[in-house]
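Taking the form predicted on its own, here's one chain by itself in C-alpha cells.
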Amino acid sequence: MLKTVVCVSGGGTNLQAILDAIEQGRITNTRITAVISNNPGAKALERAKTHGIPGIVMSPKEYPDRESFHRAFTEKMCELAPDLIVLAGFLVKIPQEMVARFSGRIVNIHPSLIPSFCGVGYYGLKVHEKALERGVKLTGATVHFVNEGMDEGPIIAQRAVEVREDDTPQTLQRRVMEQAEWILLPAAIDDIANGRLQIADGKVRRKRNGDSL
C-alpha cells in the first residue's frame, strides 16, 4: 500500500481527484495519510476532513525564518514517512533537504507543457494568462518527478488541450484541470503504486507488458 502525503495551497481541486479516483477503483494500493497545507483557509483541507484524513498547516510565516521552515517541514514529513509526497497545487518551494531525503518519491503536477510557461512565478493563473497573451493554440499539463530545480524534474506525463479564440485564464485553467491534469496525476500515481513507473539515474523507467524495471 502506497502511503502518500498530498501538499496543496488552495482549493485542492486535485486533491478531490486523487479521492475520487481511489475510491472509484481508478487509483489502486494508495492510501492517502495526511493532507498538509501552508494555508490555514485552504478548502483542500475540509476536503481532507470529509474524507477522514488529517489535515497539517504549516505556513513559513509561522517560523522566524526560511530555514526555520524548512527544517520543521523536512522533519514533520519524515516524521510521516510517506512512501510517495504529491504536490497538488502546492505553492512553497520544497526545501532542498527534502528532495534529497525523498529522492525519486516527490512528483508535482504543473498546469503547461513543460518547458513551456513554468518555472519561477509561473503558477496558478498566471500560467494560464501567459499562455493566452503568448497566443500559443496547444497548452496542457505536465506530471513530473521534483529535483532542485523549479518544474526542472524529469517528465512523466504530459497532455495536450486546445486554446480557443474566445478563451478567458479561467476557461482555460478550468478545461486544463478537467481534460489534462485531473486524468494524469491520478494516472500518475496509479503507476507508481503497482510499479509500473519509477524514476532511475535521473530518468523516468516505465514498466511494459512483458518488461520489469
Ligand code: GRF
Second form
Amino acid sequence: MLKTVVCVSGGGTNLQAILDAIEQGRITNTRITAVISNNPGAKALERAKTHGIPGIVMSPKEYPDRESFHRAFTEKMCELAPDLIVLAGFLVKIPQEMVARFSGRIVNIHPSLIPSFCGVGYYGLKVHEKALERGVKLTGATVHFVNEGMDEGPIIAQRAVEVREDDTPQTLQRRVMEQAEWILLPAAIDDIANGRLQIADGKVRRKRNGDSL
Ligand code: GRF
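Moving on from the form predicted on its own, please list the structure of the form predicted in complex with the named molecule.
Next comes the full complex, and the chain you just saw is listed first.
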C-alpha cells in the first residue's frame, strides 16, 4: 500500500480526482494518509475531511522565517513518513532538505506542457494567461518528479489540450483540468503504486514486462 501525502493550496479539484479514482478503483494499492495545506481556508481541506483524511495546516506565515518553516515542514513530513508526496496545486516551493530526503518520491502536476510556461512566476491562472498572451494553439499539463529545480524534474506524462480563440484564462484552465490534469495525476499515482515506472539516466521510463525496478 503506497502511503501518500497530498499537498494543496486551494480548491483541491486534483485532490478530488485522486480521491474519486481511489474510490472507483482506477488507483489501487494507495492510501492517502494526510493532506497538508499552507492555506487554512483551502476548500481542499474540506474535501479531505469529508473522506476522513486528516488535514494539516502548515503555513510559512506561522514561522519567523523561511528556514524555520522549512525545518518544521520537513520534520512533519518525516513524521508522516509517506512513500509518495503528491503536490496537487501546492503553491509553496518544496525545501531542498525535503527533496533530498524524499528523492524520487515527490510528484507535481503543472498546467502546461513543460518546458513551456513553467518556472518562477508560472502558477495557477498566470500559466494560462501567459499561454493566451503568446497565442499558442496547444497547451496541456505535465506530471513530473520534483527535483531541486522549479518544474525541472523528470517528466512522467503529458497531455495536450487545444486552445480556442474565445478562451479566457478561466475557460482554458478548466479545459486543461478536465482533459489533462484530472486524468494524468491519478494515472501517474496508479503507475507508481503498481511499480510500472522506472527512472533511468534521469528520464522516466515505463516498465516493460520482465524489467526489474
Ligand atoms: C491546478 O491547475 C494545478 O495544476 C495548478 O494549480 C491548480 C490547482 O487546482 N498548479 P486545484 O486546487 O487542484 O483545484
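Rigid core: the largest C-alpha set superposing within 1.5 Å between the two forms. Positions refer to the first chain, counted from 1. This one's a predicted model, so the numbers in the text were calculated from it and none came from an experiment.
The two forms, fitted on the rigid core, differ between the two forms by 2 Å or more at the CA of residue 198.
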